[in-house]
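Only one chain comes next, encoded as structure tokens, the form predicted on its own.
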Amino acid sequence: MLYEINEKIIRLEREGREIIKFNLGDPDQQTPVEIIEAAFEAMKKGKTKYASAAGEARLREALAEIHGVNADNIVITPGSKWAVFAAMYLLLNKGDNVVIPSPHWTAYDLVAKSLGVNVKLIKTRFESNWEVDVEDLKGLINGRTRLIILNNPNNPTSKVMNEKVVEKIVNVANERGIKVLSDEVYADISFVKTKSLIEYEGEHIVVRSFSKTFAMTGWRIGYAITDKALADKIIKLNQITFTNVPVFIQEAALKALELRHQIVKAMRECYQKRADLANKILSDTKLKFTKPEAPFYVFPKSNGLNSEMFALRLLDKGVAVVPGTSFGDYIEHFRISLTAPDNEIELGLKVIAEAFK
């Protein structure tokens, strides 16, 4: 279905409409120009060579000592996408399961998928503000059960976990030898305290990015933070692979980290303002939803609505969302990212509100 309202946005801007996309989880806003001048002073200087695959030390001592973990402990990969690729391909093997919370980021099942992996969905409801039961958690768990994926804050939600409900997870986990693998690339920006997977007990994995707190998405540029163990053979994987990300790159992410706290700042409350005004808005309508706690997604439900159906008529209105069966078993929500121009959002948001008066 994704796929589908792309190729009819394209077709609807071809013949000359406007389409306000809501579709799309990519910020609106620029690299910060300090960004991009450190990525060219450093082509200029000659870092365009081949470099180690781990990732080159000044940004994993920077990463380190952010997160508090050692240098060794972390690998840089070409998004948070090949991070969760490399581990999910490193730790799981033909007829194991993978467990994910759902509504869920669909990379994850596909790449289980792709892997000959199963996964084993725990269903989460609006009606119980989307916590993770782990109950239902622990009856999914087989002999087979390598991997918990978590998403905090979460794709689509936007909510983030409870603190006690990842306790209890990860406590599952790590008396029963499986690994817990945390999405964590919303965090930095999240609109509440967000605890990272790394505070908690056991040798699991944290998946990280620059691209949404720096709107960094195109740049292709995260890590991973896990043992020693696996971060060695994910650096042996990267060495097979892509071989490095670029040094230019790396150097532009150092200074993206030199400047982290001002353009968080930022970011947080460009996102906050947004979230509030969408908050303002489809609170006065039939819509039911929780509020954002992060970046920048909005999943709102109507009972008995066909979210395909209403995904395709919005799109001829000049709106583009993306239908919750995009995220798992949610035919009667919908996805709206606020990754558009502030002056588009309001109107994209008014005529969403008008078809639920």
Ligand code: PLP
The other form holds:
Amino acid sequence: MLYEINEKIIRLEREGREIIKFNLGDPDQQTPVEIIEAAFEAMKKGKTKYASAAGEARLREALAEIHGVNADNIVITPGSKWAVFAAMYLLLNKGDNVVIPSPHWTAYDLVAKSLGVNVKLIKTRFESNWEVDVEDLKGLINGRTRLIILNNPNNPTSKVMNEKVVEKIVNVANERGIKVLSDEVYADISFVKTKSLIEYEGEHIVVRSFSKTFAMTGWRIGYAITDKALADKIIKLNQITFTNVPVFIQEAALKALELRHQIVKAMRECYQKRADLANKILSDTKLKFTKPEAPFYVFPKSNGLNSEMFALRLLDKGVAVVPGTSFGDYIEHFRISLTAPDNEIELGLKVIAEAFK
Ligand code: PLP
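May I ask for the structure of the form predicted together with pyridoxal-5'-phosphate now, the form predicted on its own having been displayed?
Full assembly next; the chain just shown is listed first.
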């Protein structure tokens, strides 16, 4: 379906139509110039060689200090996506099970399938505030369950998980010797406090990223935080695959950390404003949705909607969204990504609102 939508966007744009792209999880902002300059300076200083597969010591130490762990627990990866892949590749064998609350980012599913791993989805619902039912989770666990994947805050609902629910999930995992992977790529810029999995009991995996926080999606830099044994295995996998994230990109990431308070504040304010606008415009319609607690998504529902047909029809009106079926069994939902330039956001939201008056 996403393929069909992308093809249609390309065709319409070729015909000269302008499309407001609410379909991408890629910030419209430019990477802050200080970060770009730090990369350039590092390149000029010759930081263009092979380097450590674990990541630069200074960057690992800076991240360790932020997260209250040791540098040994941090591995720098080309985006958090690689960290997710590496953890799944190293922890799962063919025929194992992984449990994932849905709606969910499709990469988890696709990686699991590529490894011959069975995916058990826990359906969460708008009507229950997207909360994970821990009894449902227990019912899906069996002797082959090796991993539970949480995405906190969630893409596409922008919900931050209830801390008590996370605690219960972690307890179940600890009792049964199952690892939990918490994908927290939206946590740094969430609007409400997001308690990291690092703060719970047990040896688990957290993946984080510079992509969304610092508008650095194309730079490809993220990291895993985990126990030393798994960290060492990820480092070995890095070594035999991509070798290392370029050092000049790691230098840029260090600059991002140095400026993080001011950058995060500005990013959060920008996305909060957009989320407030979406709330205001969409509240005046028949759509049902939970208020975003993090950037960038809204995941509205309309009873009886076929969001695949709707997404194609909406494109004719110049707005691209993603049907809910791209995130699991959610045909009545669609995802709006508030990552278009500010001047397009109100316009695009009004076109959507018009369809649900
Ligand atoms: N995790 C989630 C939930 C995402 O939505 C995305 C990107 O859209 C990623 C991970 C990948 O981020 P990165 O650029 O760090 O690989």
